[in-house]
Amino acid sequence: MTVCEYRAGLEGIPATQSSISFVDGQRGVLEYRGISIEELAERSSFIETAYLLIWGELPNKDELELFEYEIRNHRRLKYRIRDMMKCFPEGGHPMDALQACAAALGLFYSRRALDDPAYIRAACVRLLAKIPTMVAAFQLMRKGNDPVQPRDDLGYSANFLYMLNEREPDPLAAHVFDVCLTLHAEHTINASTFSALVTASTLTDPYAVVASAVGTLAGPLHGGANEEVIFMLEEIESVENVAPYIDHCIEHKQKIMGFGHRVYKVKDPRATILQHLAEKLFEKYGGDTFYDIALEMERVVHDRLGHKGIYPNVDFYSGLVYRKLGIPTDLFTPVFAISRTAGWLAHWKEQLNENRIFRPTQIYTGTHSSPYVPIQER
């Protein structure tokens, strides 16, 4: 057997074939099932986009209404899951709580009929419906409050914001949040999606698939980066401190959170859309000092590092938008998971079509024929 060239992180090595999404990092293009992210952000909704990703085509009116109805009717949690959440430590990270709850769903729906379209649809509906409820419930319960029950008269995004704050959101806030979910729903074979694929290839249940992806998304080099952006802006404090901060990072070869991407060598198209959303929110609800710092950061980084293809990615502006919507910083990544569940499920479903368990090889770097030394002689 010929040993292939080793590349750290499998950079640039195809792990699968997929028709779900497409990225051109040189031109700043992102498409879901061939439709540009700009068009989906402007004309679609998150639920319609989720349907597109999972089933491969845009739904007609009746199909979309049925999908929305199914999700509305599966938003509530089993009381035993709520009881389990009450036992979680108040200081635990919401991503850890979400991973545990997603895995726990598999206990209640343990039948694995992976060749049954009805089972697959029901699993997709349950996960899309219940994960936002889990995130909102943990936020309230860690403060000692009872969770807010979902409202069937509210749309997907408006209902989440309502469950989080027990206030019906302004239509602009609900719309902006829905667009954010659409932007984060899918992005080819990133770390969490690859984790989902590997787990799915063992033919375990979809709840374990999503739980494994949530655990992967939690890392600061993946979904957790949007939290780190806010911490960075807090540290910088003012526009005047931006250039010295950037220069210090460059001099000491430190990562500038929210900048650079493994694929994009131009500005992330999702970052451009998020920036426009942030401006809409600031125009209606008032400005934000962090946004002024962010704009100066983009200018300085472009001046210093633009020639290296380092530009804002999706994490840079998403935190500013979520912050303006009143979402706590440590919920930014769980919100990312709410959205990315659609992409994970799409890849899970696609993996089942022609499944083969992932079993990569390695390049061994250890010794050979080493003697065993008895413990008395060590």
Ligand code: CMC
The other form holds:
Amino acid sequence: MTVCEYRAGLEGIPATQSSISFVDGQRGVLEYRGISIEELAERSSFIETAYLLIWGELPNKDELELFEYEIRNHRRLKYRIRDMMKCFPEGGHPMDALQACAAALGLFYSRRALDDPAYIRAACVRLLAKIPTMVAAFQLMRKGNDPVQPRDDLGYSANFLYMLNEREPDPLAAHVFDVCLTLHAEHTINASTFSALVTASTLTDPYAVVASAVGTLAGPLHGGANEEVIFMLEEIESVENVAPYIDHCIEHKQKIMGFGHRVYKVKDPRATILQHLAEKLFEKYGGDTFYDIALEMERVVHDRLGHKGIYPNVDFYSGLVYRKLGIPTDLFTPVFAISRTAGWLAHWKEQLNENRIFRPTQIYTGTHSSPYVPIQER
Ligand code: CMC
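Output the form predicted together with this ligand next; the form predicted alone has already been displayed.
All chains and molecules follow, beginning with the one already shown.
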């Protein structure tokens, strides 16, 4: 065995082999199962993309209809999950609520028949179907309202926006949201997917796998960044404040949220698509000063940090789109989780095909043969 040098954050070290997605950070390419993200964003739907990710190929018409039907039939939440949610503090972060609910699903379906394709399919369907309902239910319940029941006549994305805002979205809003889900569905071995893989490798149940990934996605350096982008735009307030704000961040070595990526050294292709979607929404529903600030930020960051490969990532424009769709800021990361569940499940299934428990090594930096000092002498 070759002994590798230690690299913080495992940067550049392969942790698995996968045929699910591919990123070329120098050319700004992202593919799911070989198909470009641009093509999927334009021609596919989130549910079709989830099928592609999990089962490896695009479904035919009957397969897609069956998958959509199964998901529609599993959208409702168990009363006991709803009762559990009632006990959550209203001020708690929705990602914590989602993590608890995803884990709690495992209490109902804990049979770990990981070699049974029917069990795997049922788990994928339940998680994809119920996570949006959980997110919408928590939002309404923390406002003191009863959750809205899912509507069978609405597609996946339209139904989520309906459950969240208590009114049917217009087709453009539902379409834009669906594309957002497609764009966030998978992104190779990022932190939350790695966390899902480590958990999956112990052969625990898929609900624990997704709960562990949700906890990892919650941090501000990962999924939490799009929330931080909005706080930053609020703080900046006007286009004139952009350059001083960026210069202050650079001088004090503070990260500018929504910029930079471990893999992309050019503009994230998802950010480009999201920017177009944001423009479509602004065209229909009216402009947004935050967008003007965002454009100026992109210009100034390119000027100051472009030479380091620091460009907008997926989180920079997604917050602007979600805001325009009426999604509260602290639901941005749970919305990311709705979408990324597809990628996590694809990796869970792939991991099961050739499982070996993760057990890396470490470089010990502590002492040896240290004396035990009795408590009275410390
Ligand atoms: N603002 C200012 N400088 C930056 C930024 C940024 N957002 N990102 C990286 N840099 C600089 C950094 O200061 C360092 O400079 P130097 O070499 O002079 O010390 C250099 O670029 C390399 O940075 P790093 O922190 O070693 O890069 P990393 O690969 O460890 O970090 C990152 C990647 C995404 C954590 C980081 O870019 C960051 O914190 N960005 C802001 C948070 C964010 O937007 N996160 C969402 C990431 S995309 C979605 C996802 O993966 O969930």
